[in-house]
Amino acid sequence: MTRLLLPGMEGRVLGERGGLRVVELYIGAQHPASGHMRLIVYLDGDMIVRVDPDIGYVHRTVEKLAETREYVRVISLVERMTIIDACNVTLPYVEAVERLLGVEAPPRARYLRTILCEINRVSSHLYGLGLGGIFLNHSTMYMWAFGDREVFVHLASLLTGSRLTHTYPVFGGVRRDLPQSFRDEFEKAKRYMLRRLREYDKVFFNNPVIRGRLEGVGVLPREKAVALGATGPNLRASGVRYDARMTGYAAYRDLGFEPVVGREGDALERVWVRLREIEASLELVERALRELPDGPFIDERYTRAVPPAVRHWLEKGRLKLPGGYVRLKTRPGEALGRGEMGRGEITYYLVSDGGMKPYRLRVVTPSARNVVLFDALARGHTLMDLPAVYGSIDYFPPEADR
């Protein structure tokens, strides 16, 4: 058996099939690399003819488990699909349940949800950029991005009380109000990150070695991106002006959101879109903090049910969920929830039979939609271009194997 070593990958030659050399590549399961993934690569010499992604190694049965849990307990379940993007992955589900409950979050809660979503988006992009650096043997980018991500993990912890799995949006609002120190902490984080992004441009994006690995590689034309159903930065890098935030959920309609759109559609452009989206997220959070409305952070019908013994927590800006919250029943029917995660659009289809648990929950995540790009973008390139293609897609296996 012939063994192969590529950045972040280990593989073996399986022999020949139909006159093509077949290579089996393992990505992970160790980190740093986007682990738990296998690719079957068909080669003509050193040129990629076909790539078969072999997913399913971290299947979490989220959809089936959701049918066995009360609505509020499903929030922390779906959160585990993409821990690094916790608010963006849970908010569309929460909004879908709110439609069936006939409840709407107060304006202040919608703004707070948006603030956390954008903080998580920055963290997600830094995570993806760091892994992209590893795939290109650029360990500096990995260390910088993961170190800088801690700044935004801290901000999320300050707002929610938890570093990664926040379970922050709940039906009718959020669990905590904005702490007094948050604005100052964010201003420091924004100044720091904008300075760091200029350094990222110098050391990584404009690095001639990196540009040589990414420019013109894995080109996804606009028409093909639409036909394949690509989503997120991978779609917008091809010149398609679409972002689920344009639908106006949470507070995005009030904040006048505009997406970052590229033109070239190659691996380098996909990196550029993520770098610029970090800047856009920082501006959105600053605007949301400046325009944050006064008022309650959760619907009054739920605060009235809080027991007197723990009501003092409300005055401190924290919600202790009443016991009846677990036993909430929705009206029978169907609801759709859509949102924009760091990697693209996530969709929930929820069916209720009028009980305390979902009758059916269907989730389509951005990585599940983008997995088709492995084959579409790698064909015609050399085997050594495959890590660059993988890193530019920002694919997250646990999110696809939901």
Second form
Amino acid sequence: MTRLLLPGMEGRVLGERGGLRVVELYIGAQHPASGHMRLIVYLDGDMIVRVDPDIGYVHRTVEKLAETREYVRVISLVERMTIIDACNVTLPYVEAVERLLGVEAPPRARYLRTILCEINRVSSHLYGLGLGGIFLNHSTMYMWAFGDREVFVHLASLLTGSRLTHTYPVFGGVRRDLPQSFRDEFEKAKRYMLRRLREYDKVFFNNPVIRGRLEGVGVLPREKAVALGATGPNLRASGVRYDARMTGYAAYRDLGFEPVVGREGDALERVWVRLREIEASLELVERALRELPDGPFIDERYTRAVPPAVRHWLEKGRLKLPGGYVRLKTRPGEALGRGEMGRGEITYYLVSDGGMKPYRLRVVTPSARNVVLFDALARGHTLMDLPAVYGSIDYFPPEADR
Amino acid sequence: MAGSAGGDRHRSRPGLVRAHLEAIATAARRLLEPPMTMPIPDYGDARVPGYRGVVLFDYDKCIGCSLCAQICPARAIKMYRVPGDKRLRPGYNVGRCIFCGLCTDICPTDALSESIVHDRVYDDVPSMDMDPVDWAVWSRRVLEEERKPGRPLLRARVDPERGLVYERVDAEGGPVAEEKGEER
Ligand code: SF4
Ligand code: SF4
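And the form predicted together with the partner chain, for comparison with the form predicted on its own?
Okay, now the whole complex, with that chain kicking things off.
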């Protein structure tokens, strides 16, 4: 079989059909546009007949490691699946454990969690848009989205003290109260971002070159989206009105959450849904800030046992934990945690035997569910459409590999 | 709330020539604006208040309860036996630390605190793994550097026109008077 070398890719000729070579092409794992994974693409001439995503390059045994750590230490562990969407990835786990512990976060903490989740969602969508842009050789979109994401990373670090891995929601509440400067900074960031979204429309979304690359590419019909179990903006772009936030966790019920739903299901529609979700998230944060209830940011049960010498931190809006927090025991049983991340729904299934560590923690991440779309959407398109499909489904290998 | 149905993208679609021109004009307009990035290394990052950097240790305030070592998700803190000390004391491997700050949250005294630094340079890998005495000495050095920064500091702030802008601040985070108003 003949080897075939292309820039950044390697392949081999499988045979011939109708005068055209049938080629098996390896894209990745060192290809700049493959992410931490490899795509094995089968081509008939220039037409994709099959795509095998070769995943698992960044598998870190998160589920197994979770069984060896106390509940609170698992928060920072599961965060590492998607550090760019840290609050969204940890919150459903925290809520599942809270259910077994029998605590509930006070209203203020629920609102603060929602605020950080939505800020994370904006950063996550901007990250996806930037990568989607560079996949299409649109360097401007790449630079702009990553530059503007910095504004939201800055907001998150104001709230949590950390740019990416916030470890913000903990059992019974959150780790920091809203800092004084936050409202003002957010208000400016919202004005800035809304203006920028108009510019994105001009430079990227309505750009005829981008339209040419995305419109009608990788169409995912509604029924197929449901049958394949696609999730997140990819599902909503196909016209399915489903979003895990509709279950009303954190403060979403109080805020009257409404999902953004598309119709066409092509690559362009998936980008459109993400752009509009950025607007919706800004709107949600603004409403959450307006309606933010007063009160403690962590459950009394934990603050009561904090030594008097360090209680002053609580008044300053910083969490102090009691010594027993490391050795929290849950009641035996199972709990399910669901939440909507930037890329779709994440599910935690937690089994406890009454000890200090999870007996079993099963995680299904949105990217793990969306990986089927590579094959389903790229078939029948040309090789040049593959980056467009990849960019539009916003797949994140570390999240899928866990 | 943007709960609107999709598909309106087709209606709002501008004509081909106009769309091309708009895209070019929008990108060209940004060319005139200054960059959004922080000019490192000429300037240092003053960080936001409450930033979580490397963890600093005050030996005298520690009561040797080992809670920090128990909660550390990265096992960056280990308890050591120190000659001449009856209690175990924590040592710190900064190479393992993920700057989660949980140890400072659980420390029942104020022995642990967060600095604003996370990007220090170390001579070699073993020097990142510190025993309690090393950690305490090193912490004092980091604190001193924090008070007397080697380069001028900038702090990011959101600007409704330009996204992020940076202003000169002193080590305490106050604005620097003579250059106040000058932004990069
Ligand atoms: S900040 Fe986190 S990782 Fe670092 S020493 Fe403290 S608990 Fe461990
Ligand atoms: S938690 Fe604080 S007091 Fe306890 S051992 Fe660690 S540094 Fe010392």
